[in-house]
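Taking the form predicted on its own, here's one chain by itself in structure tokens.
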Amino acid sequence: MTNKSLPPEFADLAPFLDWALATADERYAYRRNASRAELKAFYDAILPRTEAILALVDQYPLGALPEELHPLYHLVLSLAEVAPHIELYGGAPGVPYAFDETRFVATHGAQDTALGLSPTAA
């Protein structure tokens, strides 16, 4: 449950507020323990409405977003990780046919990684 919410003309989306993550971590995460049919959900449902989304966040500069358009591009980031999934790969949460992907720790500066290691034990 999320206390995260969307302008009115995108209130239809609200259903998945839980993917509007922050970080690539987390979206990782989160698209790795989602299901086939939660994958194709997500992208059935925001794949239409992107266009809309991208043409009201590029009203504001980079770094200037206000607070309450932050789920809505969060919602756009998930889309990007999803699609590859949906488009390319069957709709497999994972990557088929590939190398563990969890053998892969991305680190980000000082953030502890999405296994929750710290960036030096990563």
Given for the second form:
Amino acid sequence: MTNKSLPPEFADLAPFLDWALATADERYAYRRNASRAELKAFYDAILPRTEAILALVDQYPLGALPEELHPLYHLVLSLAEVAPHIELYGGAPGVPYAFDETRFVATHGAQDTALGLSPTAA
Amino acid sequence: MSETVHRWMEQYPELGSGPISTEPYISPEWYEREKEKIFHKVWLCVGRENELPKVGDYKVKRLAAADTSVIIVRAKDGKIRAFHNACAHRGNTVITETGEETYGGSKAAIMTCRFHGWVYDAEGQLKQVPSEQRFYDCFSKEKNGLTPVHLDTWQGFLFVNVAEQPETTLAEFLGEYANHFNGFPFDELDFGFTYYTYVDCNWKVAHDAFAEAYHVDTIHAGSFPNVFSTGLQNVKLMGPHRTCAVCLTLGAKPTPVSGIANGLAGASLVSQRGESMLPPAINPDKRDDFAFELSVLFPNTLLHISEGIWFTHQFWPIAHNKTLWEGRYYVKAPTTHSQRWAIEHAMTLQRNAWLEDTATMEDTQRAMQSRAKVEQHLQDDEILIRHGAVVVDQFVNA
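Same protein, different form: I have the form predicted on its own, so give me the form predicted together with its partner chain.
In what comes next, the whole complex appears, and the chain from above leads the way.
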């Protein structure tokens, strides 16, 4: 069960709330373990709403996003993670012809991106 | 400049044009000589001053190829100094390391060894020894401070040299390379992402994989499919260092998400940009297809600069066939959530391209170790690799 929620105007994106993940590490892992169909459905649902989501979150200063908008922002951050796979990699969940992704460490990987911190902040 | 197919050989005939031996990539003995003649002797780039903003902030960097770990710390006088991370008591590390890089800080600007509580200040002086009276007359705190390591800076970059007496100053070591990059706003573009991994290959295999643009059309057919290499321009060899412009033709139409992201922040290598922040020596002919400056700061740092972006790769040898790779990507700090999102997208694409770059390295190492081929052939646009091999050979045989 999830307690994440979305503003009423984005309620139709609720089926995708599992993609509302706070950290780069969580988003990359979820993308890697998703099916091709899940990636495509997520991309198709979020892409047409991307500019509206970004306009809404930009009503607040970076780092001061109200708690209730975090899931929506996390959703669109997952689109940043997923987009290359639909737009460039033929829908493949992994990066093709690549080094083992699980061996790459992102030092900022555990940080909640919605907090607007420097990637080097602890 | 000649535009012939062999123009770099014509410009730098002293490098030769023959095949390059693979032995330096696979020989443990050669690696021992590289440690002694290169990594124990030259200036190594270990970070940026702004990683240590406050008095007492420190970073411990492991330097396996120089057989030590270095504490880099900002003292009460505001100066940054470097010391070996070794306690004068029984040689334990003073700061307990948690990995290749350990960050921390102390408001009092002191460092305490966890083993027996010896306390050093950030000037390296031994300040306190528990039960000091039980040591003998021959022991004095004054003579048992931390062992200093030479440290100097250029454009906000921190360099250390572990030699007791470095053969050159940092300025002499950098030479013309420093002039080439002076003035780029490294400090303004300080929103930096770091990725790292261990790759089972020689550090030069990793260097070589990044030090040419010949691979762009094949290796990056996935992440940068609308980008085609138009080759290197402005190759300049400067002592042990080297630089060039990587020129790429961009496809006309970005993908849907790239299109949105590019409109929000010029954070991607393949987005369009306006006025130049580049120093005058970079892209001097103002070519439209200039993508980024690719340079090698000898021995193990690749520095790339472009409009609104800079990034580095560093290859830290762990063994003759094991390397710590660190990739760092810097942009201007975002001011809005949408800019932060666009940067996330750019960083994701760049990470994926780096995953493509690193994909060949372990295969190359294994194939080289088979000795099925004992030399490699380089084309004219792979001149940075040739220069690297020549310079390493000069140092090792000096």
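Residue numbers count along the first chain shown, from 1. Think of the rigid core as the biggest set of C-alphas that the two forms share within 1.5 Å after superposition. Just so we're clear, the structure is a prediction, and the values are computed from it rather than from any experiment.
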Rigid-core frame, C-alpha of Thr23, shift of 2 angstroms or more between the two forms: no
